[in-house]
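Below you'll find only one chain, the form predicted alone, shown as structure tokens.
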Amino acid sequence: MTAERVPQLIGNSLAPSSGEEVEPIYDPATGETIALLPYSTESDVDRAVRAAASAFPAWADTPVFERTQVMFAFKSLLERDFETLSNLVVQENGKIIEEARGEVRRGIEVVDFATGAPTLTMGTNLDQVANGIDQQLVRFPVGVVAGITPFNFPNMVPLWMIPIALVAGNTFILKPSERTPLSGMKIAQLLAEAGLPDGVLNVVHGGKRVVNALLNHPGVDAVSFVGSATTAKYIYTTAASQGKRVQALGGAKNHLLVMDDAELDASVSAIMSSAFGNAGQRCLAGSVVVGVGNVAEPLLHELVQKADGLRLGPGSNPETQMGPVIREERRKELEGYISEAQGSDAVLALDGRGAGPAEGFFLGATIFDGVTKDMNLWKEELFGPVLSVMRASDIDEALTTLNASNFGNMASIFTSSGHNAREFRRRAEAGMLGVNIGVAAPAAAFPFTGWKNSFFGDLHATGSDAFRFYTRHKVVTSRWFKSSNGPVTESA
């Protein structure tokens, strides 16, 4: 049976690229090829930009209430196809079904938020800023926006970008991950069904060459990106140097501080979900646990016991508790980190190598104890089910460890002390903080506020920041003179 070739979408044309490079799309749980992805060419990218630019004037001129009606229809279609979308995430990403449903639900929440555009795109005005003079701030769309999205949330991250950009009056070019393009194409299909005009959303496929074509195209006005820190910095510097507006969300090394006054059972449960949910492949995954005081030993014991009991398998099986990593080469990279760390002073408390079904790209939960700040286990974003356990004598030492990281995406503290929680809230150098929360993910109405090498740009994704990112401001200063003469008439 021949695998389906994934199309690109340019204007009203839905057909595979004629480019020579083709990427197989695998089901990570089986290793089976489920589709083939022909990469778009530079010519395809140029046509997509031109289609978006051609559609922009009419779409920007469409009343915001009419653009919002498309979002209401889109939301209804997402709800209708909720299970289809969730199963698609399972198939191309490998998540377990409950994680996939959670991803789709979080994406729909952004569409909900975007339907508030008539209020959220309002300007402001001030009467009588000077004698007889008024000022008004008015928001306008930016233009053609490119969105470059990762494999780990193939449904949610495009929905972080597309609904808000479109309802604000922009046109959009999506470049989904070449590993998980099927969800992006399904989103495009549903938007067309919702009544989005041709050319307002376009989809191209590929790797670095296609990304560079978008970054360097003079017709692209803004770029949104989610991915690794190295790539985020490259996206930001390349696009910003050409005067484009950029938001680039990068990597993470999220620390979870467990105080000796924490509720241990509840803390362990939250840490397990944070560290091993989505097989650790998310930028809000807890990858470092710092046991403070005398909690470290019982904490480690509980984590190892529970992680060792996780059931690995295909995400479509409702009894599966953890799915595979995205590709075989990713598994080998993670196994390389594990082997390297074994040569250090870190103690391998739980080895996940060889766990799970023989088919697919599985790596079991892995835990190292005694990790220190000179180890790559601590320095680098591993992006997999590998958890590092560290020790600290008090909250000051724990915060020093956390703040030494080059990343600043998310951090959480587990404690029963209001004093500890307040110290953490004020002193932790990360943009998203949790108190007794394993994954401190902001709701759609709040921005996704990474710090340090976890974010490059000024305005974050989602929330009010997103509406500010996808709009430009004009400030109009006006004065009207009272005429001392009557209306001018022509003489006979």
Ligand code: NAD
Given for the second form:
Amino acid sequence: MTAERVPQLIGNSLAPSSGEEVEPIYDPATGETIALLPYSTESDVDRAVRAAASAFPAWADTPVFERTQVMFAFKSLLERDFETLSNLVVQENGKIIEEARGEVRRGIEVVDFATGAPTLTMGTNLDQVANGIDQQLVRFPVGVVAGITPFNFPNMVPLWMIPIALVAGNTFILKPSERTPLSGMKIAQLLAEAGLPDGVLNVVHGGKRVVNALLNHPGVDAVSFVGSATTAKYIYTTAASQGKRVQALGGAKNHLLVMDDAELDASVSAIMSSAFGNAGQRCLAGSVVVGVGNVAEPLLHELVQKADGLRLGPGSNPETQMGPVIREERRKELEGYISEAQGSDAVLALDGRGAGPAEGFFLGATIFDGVTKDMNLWKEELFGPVLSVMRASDIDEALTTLNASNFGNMASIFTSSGHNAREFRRRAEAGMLGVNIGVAAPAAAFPFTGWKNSFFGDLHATGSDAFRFYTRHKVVTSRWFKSSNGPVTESA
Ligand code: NAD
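Having seen the form predicted alone, the form predicted in complex with ligand NAD:
Every component of the complex follows; first up is the chain already shown.
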């Protein structure tokens, strides 16, 4: 059976690019090719930008209550196809079905939030700023937005961007990950079914070349990016240097501080899900555990015992507890980090190499103890099921370690002390903080607030930040003369 060629969507045309570059899309749990992805050409990108630009005036002029009607219809279709969408995530990404359902649910929550556009795009006004003069701030859409997304949340991350950008009156070009393009295509198909006019959402495919064509296109007004830190910085500098509005969310190295007054069982279970959920391929994955004081030994023991028992396999099997990593090359890279760390002073407490089914790109849960700040294990985002355990004598030392990281996406503290929690909230240098929570993900009404190399830009994804990112303001200053207040009569 020949694998299906994934189409791109340009205006009302849904057809595969005729470009020569073609990427196989694998099921990471089996290594089988499930689709072929022809990359868009520069001329495809240009056509997509033109389609989005020509759809913009009518869509921007559409009353916001009509734009949100499309989102209400889209929401019903997402609910109708909830299982199909979740299975698609399992198939192209490899995560287990429960995690896939969680991802789709999180995406739908952004659609729910976006339906509040009539309130969230309201302006403000101030009467009588000077004698007889009033001022009014009015929000308008930015124009054509390009959204470039990663492989690890193929459904949710496009949904962080598209619903909010669209209800705010923008048109959009999605460039999904070239490793997981199927969920993005399904989203586009459902939005068309929901009544979105042609050209308001377009989808192109590819890697760096296609991204560059978008970044350098004068018709693209704003860029929303989610991916690794190096790419995020590149996207930010390249697009901003051309006067485009940019938000670029990058990678992470999230620290979980465990105090010796923490509830051990509940903390271990939260850490397990944080470190090994989605095989560690989450920007909110806890990849460093800092055991403070006496808790480090029993904590390590519990983590190793639980991680050793994780059942690896295809995400479609409800018994599976951890799926594969995205590609064979990623597994090899991760194994390279493990081998390198074995030559250091870190102690390999659990070795996941060789675990899981032979077919597919599996790596078992791996834990290093005695990790220190000079090691690559600590410095770099590994983005896989590899957990580093460190020790600290008190909260000050633990916070010093956390704050030395170049990343600042998320951090959590596990404690039963309000004082420790407060110190942590005030002093931890990360944008998303958890207290006795393993994955401290903001709900859609809040922004996704990474710091340091985890974010480049000013206004973050989702929440009120996103509405500000996808709109620009006018401040109108008005004065009305008395003579213009009534009809001019000839006899007066
Ligand atoms: P990636 O940076 O490799 O790719 C992301 C997107 O950028 C893809 O669409 C890809 O085609 C494009 N791209 C890749 N290299 C490029 C280049 N050199 N020039 C231009 N475009 C390029 O990221 P990934 O491997 O798909 O995703 C995993 C990364 O995303 C991790 O680092 C993870 O932490 C991060 N992430 C961050 C968040 C967040 O909210 N901060 C959320 C999800 C994922």
